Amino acid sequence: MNAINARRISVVAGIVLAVAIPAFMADYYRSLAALSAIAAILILSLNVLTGFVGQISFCQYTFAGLGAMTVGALSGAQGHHWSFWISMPLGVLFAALGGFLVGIPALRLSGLFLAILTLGVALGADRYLFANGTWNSFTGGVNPRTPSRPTLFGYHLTSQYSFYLFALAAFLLVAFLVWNLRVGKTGRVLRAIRESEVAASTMGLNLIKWKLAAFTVSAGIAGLAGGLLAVQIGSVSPASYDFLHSITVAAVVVVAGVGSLASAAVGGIFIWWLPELLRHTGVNAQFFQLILGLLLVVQLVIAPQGGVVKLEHDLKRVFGLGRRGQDLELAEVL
């Protein structure tokens, strides 16, 4: 078997195990579900940023919270009334502007200066533009916004398991635009960009349009995420969308590897079961972040490339895959 062959048997056989296994669990853990493909796409927002380009970001979750706000606005019941599909597209586009604006002071930043000024913004967010009392008409104020369920083809997403497909969906959308994306022209581009800005720019590549283009499509797609929480929650508060969270999501990624499809979906799936499994086994879900931060100390020192990423080259020489047609592998680490 041949590693394109492997490659499709695994992607087919992991969509059938996220589609069955959940038909087969309570609401509750359905929600769970749901949150976690929408976590994977946020996690592909990063991935595309820091994968692609090799630039950090500590403010996804306020790219996330544009989009929410905005689906909250247009479509909750305190709002315009508007259609799921008219208030989503927008707060997509009012993500990406962000994402557009913020990348205009980080083109000639990298590494620390940027993680500054990315934390900056999500600090600047939390307590100005999120905050109550700014611009209620947006976020709500003390009253949180309460989107509520798309109806798809005449049928309305109310269950959890038609929300969880139908967020699944999206993620499996989104990590197929990022794959094509990697695999042809612009990712060719970018990682050119990420390796060396100065041979790329001898090159004759455009580095203020290619960089400008990441931040806003990893900003556009991180307000999707943001959009789809807002609606499987059902409510929408400007707490859920600090920077906390959006560190969270950057250790996440570090810990599992940028730049894998694989390593999103296992993100997703660890930042939602991991609380729940603590809090089963009677530990309290505050360690959570502690768990993750000694994970980020250990990743660092055994496999800096992440885990997930470490995992599939490790299966890759178990199973004499070899590296035919690397450039097309779904989950290989840029």
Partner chain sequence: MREKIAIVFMTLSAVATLVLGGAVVHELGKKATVQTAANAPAVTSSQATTSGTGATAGTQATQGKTITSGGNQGTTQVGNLSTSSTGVSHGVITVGGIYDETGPFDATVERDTVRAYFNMINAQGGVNGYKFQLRDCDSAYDPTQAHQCAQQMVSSGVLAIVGWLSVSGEQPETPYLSQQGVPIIGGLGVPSEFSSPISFPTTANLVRYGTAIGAHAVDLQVHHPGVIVLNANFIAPVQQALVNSLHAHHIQETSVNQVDPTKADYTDLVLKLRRENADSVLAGLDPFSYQRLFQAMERQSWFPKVLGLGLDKESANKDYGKAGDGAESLTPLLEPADHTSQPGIKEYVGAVQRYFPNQVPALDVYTEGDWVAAELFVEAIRKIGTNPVNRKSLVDALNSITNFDTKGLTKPLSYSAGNSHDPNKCFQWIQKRSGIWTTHSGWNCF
Second form
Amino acid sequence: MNAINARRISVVAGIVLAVAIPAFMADYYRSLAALSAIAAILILSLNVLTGFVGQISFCQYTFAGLGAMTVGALSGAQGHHWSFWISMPLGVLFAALGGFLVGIPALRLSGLFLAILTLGVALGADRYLFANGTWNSFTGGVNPRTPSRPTLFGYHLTSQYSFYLFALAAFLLVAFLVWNLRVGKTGRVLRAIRESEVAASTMGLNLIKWKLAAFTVSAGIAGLAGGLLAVQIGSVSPASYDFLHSITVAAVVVVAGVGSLASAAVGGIFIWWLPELLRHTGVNAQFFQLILGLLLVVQLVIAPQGGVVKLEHDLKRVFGLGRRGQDLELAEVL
Amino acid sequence: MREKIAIVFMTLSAVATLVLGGAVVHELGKKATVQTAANAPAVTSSQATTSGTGATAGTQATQGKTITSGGNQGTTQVGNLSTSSTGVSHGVITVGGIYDETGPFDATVERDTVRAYFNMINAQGGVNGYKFQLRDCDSAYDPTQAHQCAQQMVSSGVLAIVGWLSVSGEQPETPYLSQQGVPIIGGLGVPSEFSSPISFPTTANLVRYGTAIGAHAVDLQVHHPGVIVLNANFIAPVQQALVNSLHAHHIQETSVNQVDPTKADYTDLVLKLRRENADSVLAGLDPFSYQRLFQAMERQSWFPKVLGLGLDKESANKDYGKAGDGAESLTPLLEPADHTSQPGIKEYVGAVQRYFPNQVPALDVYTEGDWVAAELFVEAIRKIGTNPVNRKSLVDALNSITNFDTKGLTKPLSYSAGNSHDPNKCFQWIQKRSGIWTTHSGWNCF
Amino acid sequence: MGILASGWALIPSFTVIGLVLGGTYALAAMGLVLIYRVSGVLNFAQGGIAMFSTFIAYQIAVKWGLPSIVGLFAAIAAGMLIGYVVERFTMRPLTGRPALTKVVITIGWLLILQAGAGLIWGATSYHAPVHLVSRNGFRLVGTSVIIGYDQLTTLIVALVFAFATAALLKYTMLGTSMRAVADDPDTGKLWGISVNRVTAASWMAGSAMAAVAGVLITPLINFNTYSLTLIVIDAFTAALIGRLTSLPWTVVGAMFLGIAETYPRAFFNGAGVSSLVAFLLMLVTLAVLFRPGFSGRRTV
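Having seen the form predicted alone, could you now give me the structure of the form predicted together with its partner chain?
Full complex below, order starting with the chain above.
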């Protein structure tokens, strides 16, 4: 068994499990599973930025919010009743535009100051763009938008299991796209930029084009996640897309690791199932934030490349499969 | 190839700018949320008026309806009431409550008040062999989280919602919960709670509060009040009722201002109202927003008469300062501060003192309303007797309650089968004199 | 946004309001700049440390009823302790790593402090703040605005901190050591400076300043687990105007930011206008004042 086969088998096994297990769950847990899949898409969007271009972003939920609110404004009951299949792509494009606009000032900033910029974007959105009174026809103001589930090939995705499968399919599609980018020429280019911008530009790469593209694609994927979130929950309001959410997802990415499908999936599950577990044991849900912070701090001090990625490496070593050299370590980014 | 895709992507994004960016510019050109007296905002809130598939699972969106004036809106569609034992198992009845437990408001005291009531009843042996428990969920002043909480309540199977307090969640979720066939008892008194056949409020409709404040302004002989209200998603009809009531008594307000509950500094508003020569302030805010308003007033040495609702919360009172002296508040329930030996009040405060002593300073008119809601719920269970307890029998029992005593905390409440319930139409005026809230009127009914 | 024709008349009052706001930003930025100058880490948890220390003061002064000044000292002690723990156990082991790693660690600390305070005292805005200084004030001649003594105190303390720290850095042994460590820690070691001790001292001093800032600022804003963190972002902008190195210029930058945020409110009714101005200023400062290749501090 070589590495490629092992990877293929584990991916197929994962998909089979992901489809089968929620079939036996109650609707509420299926909704958590769908939310996990959507969160995994959001984490993948951060992967594109962090893993490829070495930039970190604290405003992914802002882009998700752009996508979600577009869907809410256009497809919501209080809005224009447009089909989901029109409003969703528009949401993705609008979010991508946001990413593009943020990418422009980000071009000349690195690491630390880019982080400040994205934090500023998140807060600027919270306090201005998404605030009540600024653009109420888009955000809904104090009234939540209530988009309904879409219809796929004549089948109305109202049942929670059907929508879960839809969200899972979206996640696999995005994961495939991201993987494709990574193994192809694009991925090599972006990794070269990440390793050394100076070297990359001496080789004639147009840094501006590639970094902007990375920001745009990353934000677009986040917008996709936002739109899916909007119809999964059935309610859109700006408070769900604030900077605290952005910080949380960035923290989860650091804890779980960057660059592998599994880490995105684990991250997504972590975000939604740990609070549920806490609720079940009667513990205050705020412990989630505390645990995340502790994991983050401990993680970075002890094992900077991220827990899941590290586990994968260890497993591969155990099975004698070695590193393929394609997996990305957060240590190289941070 | 991939480069081409990226370029196409970016071009399409630019096209999206033209479409959506134009909308931003258009929106920015519109007027602000601060209205002058003449404009009635057409704020929509979700009301289900079309036929829905009711009680089936899945989250159907509700049709929106524009509310342009206060008063009764259309009736909410109700899903089939289940006769299964949802929420009842092994002698324990589970009810749900959605509360703003984190964020700008602290509704944990409402949750703990309902829990205290249940603890008290359980300690007395329960009712008809049943004990009670409350399952809570945090809506964090986010209507989306409130929706998720409502979905959770439905899927985890609570018998009913009892004594909830979610400032941004009650208005949109009442129609949703009604569609799912979940009875609702108690709450803030938002308009949608007064247009559902299975919503049983215990406090007055907030719209009626608006009318009452306007009427009392006349008694106080104010001539040009400034109006401040929270920009909640139910405020439009309340604001309209207040303004209409003022105009009906030939009082012209200087301005109407909507504020966010996160507004930290009221200095600019105080300066504005003072320049408008407002001789009083009519305010519909939460207790800690009142605190910040009073602090700004005190700092600027501006002490107009203040009239509002829900001011009497001890934990906020402590810092009202000089500007809070003489302030008047209206309440549809008996004021605990000057009726401490009244049996109903003693039981209420005593239970919270026994089970959640830290929460006693946080008691206010909203906790008292939710206590009454818990009383009402348990009374309905009592009425069901030995029959099976389910949502349908609960609603039937509630609809059969007439002249319910509430131990004197309100005027007797009556409910009956119909499209909506509005049992509590009476208010008392309380005033802060020498630091203590004193009732200085009888029951005024509107 | 509707435009108020009466805007111009409000300008004198709003100038005062803006300067007061700037005072809170300046105070919040002081410790931030000190920590950044000496240890090269932009402490995103600065607001969290301020908040947690203030809650300690709240517990002592408001809940237990002791005098506010006792609460203040407890807050300072708590701040210094937190600052020490952060530096000693989560910054020092990562010597040599890029600054961004350490910044992400401070984000972790922010989550810990926020969640911790929320669990202990409640993650709501329903806390009566600690009143160290009287709310009363005096009317400023020529305007209709009364400045509270508590508002004025934030301004004065910010200035005191700024100049005292500048003097400390320039004229004292500790200060010189700090500057040496900031410039080149290896050479500093050659000169016998204990880099560890100096860095720890800067973190403790910066956190103590955060604690004082927290106790003074909270009566003027909402007292909850996140407002002080939100203020810190505005403080960043002020610090950027001060080029992240000069404390007195940070104060100037904060004043400018405060006024720039307040003036538009005299003309427009939307509350979001202030935030828009803050965001645009941050963008401009980041874009204009920082050239490519300026990657901030070298790794320390």
